[in-house]
Amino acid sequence: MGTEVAPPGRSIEVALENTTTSVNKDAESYEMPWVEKYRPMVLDDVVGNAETVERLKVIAEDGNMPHIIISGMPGIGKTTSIHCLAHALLGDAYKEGVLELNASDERGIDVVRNKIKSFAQRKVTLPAGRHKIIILDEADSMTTGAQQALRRTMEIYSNTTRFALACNMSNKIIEPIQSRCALLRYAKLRDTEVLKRLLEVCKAEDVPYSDEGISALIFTSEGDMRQAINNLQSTYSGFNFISPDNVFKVCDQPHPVVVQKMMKECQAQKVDDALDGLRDLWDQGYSAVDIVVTIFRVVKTMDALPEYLKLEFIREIGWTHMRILEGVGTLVQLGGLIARLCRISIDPKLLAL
């Protein structure tokens, strides 16, 4: 019997169909990051900083929008809240009444003077009473010779474009484009608004978890809502389960267990055995920078330390923490700071005899 040959037509045929098919296997197995996920789209959905959210809502609901600064630190939602603002006041209108910048664009002078200028310029067709709007995200990381070019093309096209403008610390701001506008300042998200979204994100993504693991997340995570969504996310997709063990082991920083029972040995003037905890985290292959802020942060939540003993450790935590971010990130230096915390916790009475 002779082998049947397939005619080249219908051989192209199941060409394609193979390669469509694997396509949508690669478009099904790709997940969307979950911090984008579930990033906000209307105001009532940021979390945290209620107080200048509800600013915003009145803005929103006003529809006169002044030139804004919001500033704070980085994960607390800034540029969220002025996206969420701009979708509230354009509706349909926001892709053709936005522009925005980020850091990773050029914004020197030129851009300035050329892209903001022309689209400040433009003609758009928007709701009534409603303006352009320019979002300069990372706007502390301008030069100067741009922020004061910037703070003209805010005077001249004010009429028709707004510009809300996201920074880590508003002070690498121009003062007179300070003078220009609302300045409003988020604080770092509390832990109790940390979990509540963690808790939300792992009941629609069915994660399985323990309260442990959530507070491990919390813990690393500092207050920055978008590092705690990436770490749980990372450590779902490694671990399939949320547990401090894996956070950790994805997150690389020294276990708190590890560092409170360090400081303990400490409290109890117990230096060999604290010196010893400290070898163990360093043979372990973490940097000084990271073995202080760990100890920077579970002092700062340790119960057990008295308040005034608690203010000593992080005095001294400080300036070992600046001396190793000036270069002297030795296991020596950190030796030392473990001898300090010793002294500190010994009785004054004693050291008197």
Second form
Amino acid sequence: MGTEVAPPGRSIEVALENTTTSVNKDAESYEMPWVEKYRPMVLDDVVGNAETVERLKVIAEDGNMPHIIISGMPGIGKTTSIHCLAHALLGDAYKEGVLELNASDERGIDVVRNKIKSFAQRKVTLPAGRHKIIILDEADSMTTGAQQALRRTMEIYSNTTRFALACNMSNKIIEPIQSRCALLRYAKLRDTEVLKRLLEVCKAEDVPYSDEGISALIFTSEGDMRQAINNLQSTYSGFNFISPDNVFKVCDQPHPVVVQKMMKECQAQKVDDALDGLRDLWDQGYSAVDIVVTIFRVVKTMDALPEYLKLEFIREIGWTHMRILEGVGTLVQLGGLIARLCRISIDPKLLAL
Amino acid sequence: MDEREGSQPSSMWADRYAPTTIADLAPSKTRISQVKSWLEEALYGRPAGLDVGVNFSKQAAERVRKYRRILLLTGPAGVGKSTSVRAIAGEMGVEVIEWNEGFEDWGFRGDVERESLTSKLITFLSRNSYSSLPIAGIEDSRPSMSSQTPATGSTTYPRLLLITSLPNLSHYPTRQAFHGALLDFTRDYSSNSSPLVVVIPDVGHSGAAEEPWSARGGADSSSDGAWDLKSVVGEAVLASPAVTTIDFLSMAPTFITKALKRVLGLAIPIASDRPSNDVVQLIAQTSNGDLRSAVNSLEMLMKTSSAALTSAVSGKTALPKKGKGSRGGGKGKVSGSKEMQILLNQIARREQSLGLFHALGKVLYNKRIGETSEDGDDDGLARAKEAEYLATNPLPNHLRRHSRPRYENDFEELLSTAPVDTATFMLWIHQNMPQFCADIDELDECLEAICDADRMKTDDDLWQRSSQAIAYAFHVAVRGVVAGLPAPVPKNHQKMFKPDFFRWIKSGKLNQATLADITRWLARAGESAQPRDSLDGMWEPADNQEDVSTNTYRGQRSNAVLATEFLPMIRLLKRRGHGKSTGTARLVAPPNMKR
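Show the same protein again, this time as the form predicted in complex with the partner chain rather than the form predicted on its own.
Everything in the complex follows now, all chains and molecules, and the chain you saw is the first one.
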């Protein structure tokens, strides 16, 4: 059951160009999420993880894709890279040559046995030396049983079909499958990488922005490109201008500047001032989780906080966050946090009875 | 329709260059010869070590063969279990009939009367266990390739059944049926039957996941799809004298190196195009004992970077350098060029030992801004700047003793580039941190942080799953350790060790299983009036498996009582000579216990 061999000579570059132009044309016609509209279509456009993407490019050129697992946090381009790779490899044959299943599709043992197998057995005309590709998105949500069933399938059909798995945590993939795959780890995107892409999108969509607005987007997205671009689009359609205030309104997060002021007051042991700030945030209707998450983010990046204090702060914030998630999301807990943060800087002797 | 032709240029190296002769097999020679002699005994009844020429009676052969019905091959993924069987069988001229989850009849007979996979497997076992051949003798000279494909026309080859893909064992009825089929297989014996080899990979906890440690090594492992041997094949089968288990170990780097070199020799005809020895050794060391993944890595490496590798000195990798490797803690014994290490870091899989050691080194050596580096670069400017920073952002007086230059690396970046998950990373830090501490207070501080981090990763699912919990735990643990450790750390030739945790989990599981066995044994022993007499018959194939849970040994005993009070007592009594001394002591333990 070999794959039919197509006449050789179609170069990847041609295939690549075709795909980019066609999709972008589609995008023009109606308003679609920018995440989709500006989803990279070629590996060259994938942002971040340069070394790993470089690797994928070589695979795309070579044509013989091994089974791969790409793991990493959400929104850093795992699925996008796999799609780009598949497009680069298969070109026009993408539709016939790729089976994609993600967590929303059923992926029990039956599907692995039937759908995946019948796809693997199907004859498809592909460019020479290319393989059908089965993309399993969010593979870590597959049950162990289904993964077990996959194991043998991967082996039997590896001559005609290759697997590309994307997952958040590679260790949720059972060992026998990891053993059959090349594992690529995607790191979180750097701020500069997110920045670059955001500016590109802004330029393409003619979005007016201020620099602070963009950095607010980066702050709120925490290295998640998808979120960054979604927030950009929401802010733009809501306010037509990217400024920090608009961004935080759209993301509905406490303004980090306010939170940072609070933390500085904690560091300076000004309990009352810090509590006032907290009360303001609370009265604006932010939930305890919102506030504590922002506090954590702010503290992590606060340069004026000496390292040791940072550790102690994070420790306390962690405890409070835990309590809040356990159900006590009250102002009292947050107030307690503020008080404890202030106490860290106070000489214990002064507090002794 | 055999898809494993193995010679197509488009297949992966791991398939294409799989060894087909015994001499080429990578696992240790003892394992290979164990498998081989088992096969010889199972097929020809010829005891191991007997010369081919020696005559021995047919009856004797039958008697041997009767007890060589099923061979269970266990071991981690990618150590060559299936490959070994295929190659050995091939060389012995045995026809291998492999069970393939029924895909061969797929869509064959239409839709109406499709058998369930389970019944197909059972039919497979019973149908194929008989072959019409008379055992002709040993034909070592038969070419190995021919046996892989079903022999056309002639059926005179001895046959071997091979199951590498197990049915869905988490489905209880399926599991029962599978166990039953195997058990029947051990019992039905005629001189024409073929033996069966079942390959059972360790699904394994890869030090697994961001999940509670208790669940990871939990007592109730069978619910999670992490199968121990007993739940895979069934207790009765395991206890049967006709079943043998051979456990493959994960491979030592030297073995992998050798195997990789063989593959390279086949894959790249021109010696000068091959990567240097260092590269091969690096791959072997990072592969974690998994040969298949080592071969995959090698293929990937060769494909993606042939230019960078063949001349290990060439600096013109297109890739930007990353991390600049500030003399990471884990300098391997193998010194590859930096580019190679970076390349390897990206492709080597799983634990990614190099990346891991690098990250560990970053934490444990906790290099500070402006600190004099090992090579003697004294960055006075950075130091001055840092002093200035410290002066403008002072710690409160009572915390002044914690004041020190800031950590050189970015914690966030460390978190996102750590090669293993946070829990595992914490284990590694925990294991290796003490040797970097100079006094007990430092140790105390580090441990405090790790404890806190551990508590932040509670077993509560809601919290546990959130990436925030992981972030907190990571920050607290790493920042805490960095703050606690002396800076600079004293250099005592520290070596990194693998956390003992994994070993304890393993032995804990083993003990749990043993305890369960003993509970059952006691239950049965308690049933018969004279426990002492029943001892001897105890380990016959357990036909009389009752529902254990209803029988208890003279009243209820919890596992804890059993483990802490009862068993030590039995042991003590035995040792006092109350009974057949050591011999009886061993009887308490089931035969499959590895002690």
